[in-house]
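Encoded as structure tokens, the following chain is the form predicted alone, with no partner shown.
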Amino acid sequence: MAKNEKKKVSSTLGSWVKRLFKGGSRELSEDEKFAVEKIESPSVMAVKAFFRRPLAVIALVVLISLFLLVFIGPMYIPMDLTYTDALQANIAPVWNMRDVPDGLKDNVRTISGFGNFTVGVSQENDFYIWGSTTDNLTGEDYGAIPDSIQDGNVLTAASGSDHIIAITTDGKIVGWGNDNLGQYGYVKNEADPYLQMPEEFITGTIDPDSVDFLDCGYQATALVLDGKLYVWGNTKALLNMVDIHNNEDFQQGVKAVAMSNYYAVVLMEDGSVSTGGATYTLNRQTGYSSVEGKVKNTSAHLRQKKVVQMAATDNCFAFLTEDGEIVVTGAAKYGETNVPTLPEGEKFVQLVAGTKHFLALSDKGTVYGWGHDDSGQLDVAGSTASTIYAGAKQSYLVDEGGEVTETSGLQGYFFGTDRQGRDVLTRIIHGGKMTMTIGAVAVIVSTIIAIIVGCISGYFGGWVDMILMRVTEIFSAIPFLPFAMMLSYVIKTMPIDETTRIFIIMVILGLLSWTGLARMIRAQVLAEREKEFVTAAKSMGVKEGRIAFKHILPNVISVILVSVTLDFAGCLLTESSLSYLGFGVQQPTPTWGNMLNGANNSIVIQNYWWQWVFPAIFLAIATISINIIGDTLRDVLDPKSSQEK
């Protein structure tokens, strides 16, 4: 007998001998135990399987990350759907447009900002600029500085929209920027809207200590050079520009100006005020004061006082007086005429003003803001300063020094703005949480459809399944996209308020998406219902509708859960496939759809690629994330799947 032999003899009497005085049962090894402890349900083998898969987890992760973005995010970051400004339209992506540069913050003369960039000027006559400073579709690029600014030679700045004017110590007036409509220098067509830069400004110098007062506002630029103003610019953004340049009382005594979006109003030496001719007048304006609350009549008012200081907004202008009221008047849309009333004893000294909120110091060094704080431009109120000034949409606090102490308000936009100024990102966030709630409604419903129909018609069959079918192929055969986009155009001109509209939409998204479900649930009920505990349940004297809904439906909800995922993923295309065409949720209220559409032309495409290239991103990373998941689910509850066994 061979050794090999002769052991597996031995081993074996040994083994029989044990049996015999120990008993057949033994204490199972280690590995032994956890193979007995690794038998575990379907579901919790299915869900293990899930996320032994990287790419369904990371696709899981982003999903309920975009989920609270698109949910929680619109509790923290709010948006108004009646928001618009030109000013700030069509920036690129952005974020240092409050920093103030280094070698200003410590020695401030003036700053000065209205559009999307600020500009300002040192103790050391050093000019600085910061913001977007880049326009998309013309290419102009506001932080080439010319040549004939150097530093230490610039005596004053001032910031429009679209063009910046700078005076040397030297004397020169030096313009650049935006030209086509008059900004400064000569004008190409005399028959054009423009007043032209004066003659003498484009190829001489003027003395440097005659300069009282320089601003800049919508495509205009007003000047004051020893009590006379000048003006120039675009005559149809500015309405009583030509009446201010044709007033002879102008040619002395003016002190300075503030313009609004539309007007232009002159505040005299005297302390009196005007704008010039009838175009516009103060006559007959309802103000706001400090003091006494509600005036009647701003420019009676005013007469009565004497003004020292003035400010503008995009529509709305106000005044402080010598002793110490303030006045606004204007179509206040964001409260800008809440003027704060000052406790007693205590008055203003000096006023400032963005496109849309009002900055007030008073004489104990206390700032106070009012108007529009959507960027956080009012945080400063409260403060205190030596001196203050405003950008468009931004606060800087300067103490005696001429240090800058604190800033606030719009820093940037992540993703820029859209053609009516407005966030990207926040529309993005909002958009989506619409389209993620049509999405869900939508499949909600079709889901319930096709669960009761697909049920019904599988498990009775006969008639009954004959009738469901050909209703299901009826609404199968009708052409999907085309009939929602009539559908929703009929909705579109019936006069109903927008939410229902957009309840509508998400119905009508539901009615037509139904039937590849119901399909699908009555062929695995058609099967199931052949199976053994069916007919024990019959017997049991359980009710038909019981035994359908309660037994076989639970047998047959991983084909649910499959295919309600994949329909997620296929109604947020839909949603967003109408709202791109224009039948779908429309703006001002924000979907990924609709600001897709809103992006539509060559125009955008080409210079504003931020408006479309986000939200594209955003809806791309959704569905890919849920059509992941899907197919996932789909594998891992197919009991039939290899790659699981």
The other form holds:
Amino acid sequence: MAKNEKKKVSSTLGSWVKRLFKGGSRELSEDEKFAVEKIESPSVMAVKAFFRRPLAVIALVVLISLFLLVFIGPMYIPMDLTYTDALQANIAPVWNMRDVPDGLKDNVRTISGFGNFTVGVSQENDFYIWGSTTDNLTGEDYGAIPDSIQDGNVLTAASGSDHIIAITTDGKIVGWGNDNLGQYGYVKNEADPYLQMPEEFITGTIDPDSVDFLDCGYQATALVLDGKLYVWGNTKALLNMVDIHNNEDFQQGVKAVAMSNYYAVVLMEDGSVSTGGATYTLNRQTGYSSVEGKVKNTSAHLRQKKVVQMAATDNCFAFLTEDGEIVVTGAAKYGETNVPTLPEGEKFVQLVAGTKHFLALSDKGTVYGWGHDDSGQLDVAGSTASTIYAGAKQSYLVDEGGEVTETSGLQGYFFGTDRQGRDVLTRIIHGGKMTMTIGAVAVIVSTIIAIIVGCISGYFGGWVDMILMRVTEIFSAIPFLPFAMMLSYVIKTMPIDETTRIFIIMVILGLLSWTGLARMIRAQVLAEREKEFVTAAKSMGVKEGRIAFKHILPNVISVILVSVTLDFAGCLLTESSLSYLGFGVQQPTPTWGNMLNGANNSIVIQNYWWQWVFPAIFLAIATISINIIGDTLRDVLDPKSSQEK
Amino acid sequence: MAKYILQRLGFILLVFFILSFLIFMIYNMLPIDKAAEAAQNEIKANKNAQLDYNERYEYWQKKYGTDGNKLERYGRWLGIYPYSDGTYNGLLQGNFGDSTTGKTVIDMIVEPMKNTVFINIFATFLALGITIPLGIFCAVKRGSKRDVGVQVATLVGYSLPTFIVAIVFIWAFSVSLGWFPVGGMQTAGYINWSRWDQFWDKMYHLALPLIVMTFGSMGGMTRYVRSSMIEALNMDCIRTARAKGLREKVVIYSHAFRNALLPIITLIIGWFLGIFSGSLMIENIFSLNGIGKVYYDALQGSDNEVILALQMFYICISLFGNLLIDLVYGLVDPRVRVNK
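For the form predicted in complex with its partner chain instead of the form predicted alone, what are the coordinates?
What follows is the entire complex, opening with the chain shown before.
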């Protein structure tokens, strides 16, 4: 202490001496330096105070990243609003839908997939399954392989949307998964529209060498033994199943069957195709949803050719003829009929199909793909392979030795899918954009109204103030939620397109929520207008309107800023509440509110947790961080409240 | 004071007319023509009678009071303008319209109204019982760790919309733990039970909705009570009271709390009215037979006259609340009366 003092004294003495000889020093002492630095504008001080609070900084970072996610994300992750896929509905978060298990990777015999999961059999007769193997509603686990299936005893296997049929090396036909609709085993109720699996398959065995073909459709199975066709399952899932079952022609000479979501087509050894009954000619059966002329041409065209292979997506059939031509028929929604043209001298030799895409292999070993490419199913096109397989939305290329060389397509759903089979993550990103936009526009509308009303009312006073405040009271007397619901209901009955409707909702939200801020601004302006700078401005002859908006308004900006931030969170909440009740933005346009709309029953809450947890988390994070930022802003902008602390 | 009350009453009446006119105009934007529908139905029902459509249409228009311009129709609907036959039959006469289910609107909403009022009053008391002591505690101990903890919790609480709180609570307490029913008002077959059992069954069903409502409103209310209490504690009179050597308890509960009460009263009334529209959400999520559910179902089923009547009910509740706030303010804060 004493030493310090001594030093101080000596340094003071030194500076005196310096000044004495060198004139007035321009060096400043430490205290003086600080005194200069302390003069900061209030806004800089507020910003510094804001960044001294870790919670607020975290909230700001989180909010900015959310903004970036929902406003930049949609550019990279496009969304097809009209897309729905029942086969992909209610899938839990999964990320291994095209990860071929290690044991299968280098000796594939067959791969088959129809819905959420894919099954494969190796050349060593081992059975593998991958993908989303649990049905969350029934708790059915497709990965729980029955005891009769062991390593090294599976000849072949095929999977439908919710069942698996496998044939063992000793001739047993084993089924597991959902059996409520006659997919395998005994039919529980004879009156139900299901065809039962043949009795001899349930109890007895078959000759494994006689298996020509096995495939599963949506909830149906087709098996060809020595040219004889057997079909069973849900007759509603395959509308011509009964006809095929009863048709004498299919007792022998059947080569293969292709099943779409609605129909089956049978390929005979002689290269002709048939749909079973007299009523189901090929024209009829695929002509249901296709261009009439085109289907007729297809049928006539095929009659002159010899078909060697078939494949079916959920809505289309494709036929590969002996001379290497591919003919597609059906309701093409994603370009399934756009078969690529081959270079001169090349021809197709293999044809497979997922639920919405086709893959074909040419005699040169090149893979071609067409159809839906939302998950990169067609990325394998251009590669070479000796055999190709397709899962529901996956493509697998296999070489001569049975080794998987390349896969592409749907890897999985990070946040699962909703009840329409749409990716929840994509919808969260796009829905966030919608929710944030609506919130922002509503806040801007309400703030503009509030500033105009508040400033005019506070500055001019008198009868203007009286009238404006009464108007404010009228608006604040409107019960928000019921009124907004009624307006939305009325708008719904009008012939307005969705974009206009959303815009009207934004304006309604803004129009109903400006009153609080207007009152606050009025009170602030009332206090400010008595101050000297206003008198000064008046005496200089500045116009009244200019004083109100240019001189006084900047002084109340801090109140506005805080209120805008908190109101933004409020608007996000009201928008999502309205949309949750079904009176805001309508499906299929997503918002965080209407994504939760499906979660209003205990089945969804319990079994499909990902459908409400993720949107709720995003909404909660957004509003919590906005509120934290708003609270902190209020603290740092209002010197009174920071003194309190 | 009397002048002040009269002034407010007059203004509220004016607002009522403005808002009801607004609502009626919005309602009229709906593509409905009750008279045309009735006339068509009548002609369909009496095919042999060879009724003249125009004549019947006019008859029904007169009957429903839908002839004349919009202002006349508005007057008839309110009950301040006579029908063509000189009678008055509107809201003021107790005619709230008919539901598409065949009942009158009054019949439809009596039972739900009881439920809604019961739920809301119960939830108000529950929330006040928790938030006021909590807010006072936080204000007195402000800056302490517990205060900061409560601040963070309440921030999260008021950032979450009611429906998310409800979904999470249903998931936790109904679906996972199975403590409460997922929805509904009573167990099936409750009619045969004793009154006491019926009451407990109802309370058992209402427990979770009430918890959710209380929880949902706790965040905002606690913060409000805390901030008004902090303001009151900073007053000069509190310093004086402390300087006098009064016990801290007396200072807080007798001096500071009374000063903090003024904004809190506004809050309580405003909030009580707010939860009428807030319970709309809760009633729908838990499928409780309340006004909100009736309103929602009416909107879903295009039951237009029920919508109109309930919308007026919500507006009346809101106006009544505003009037109440004004009067209470005038009563407890002399400055308000003098200023006006």
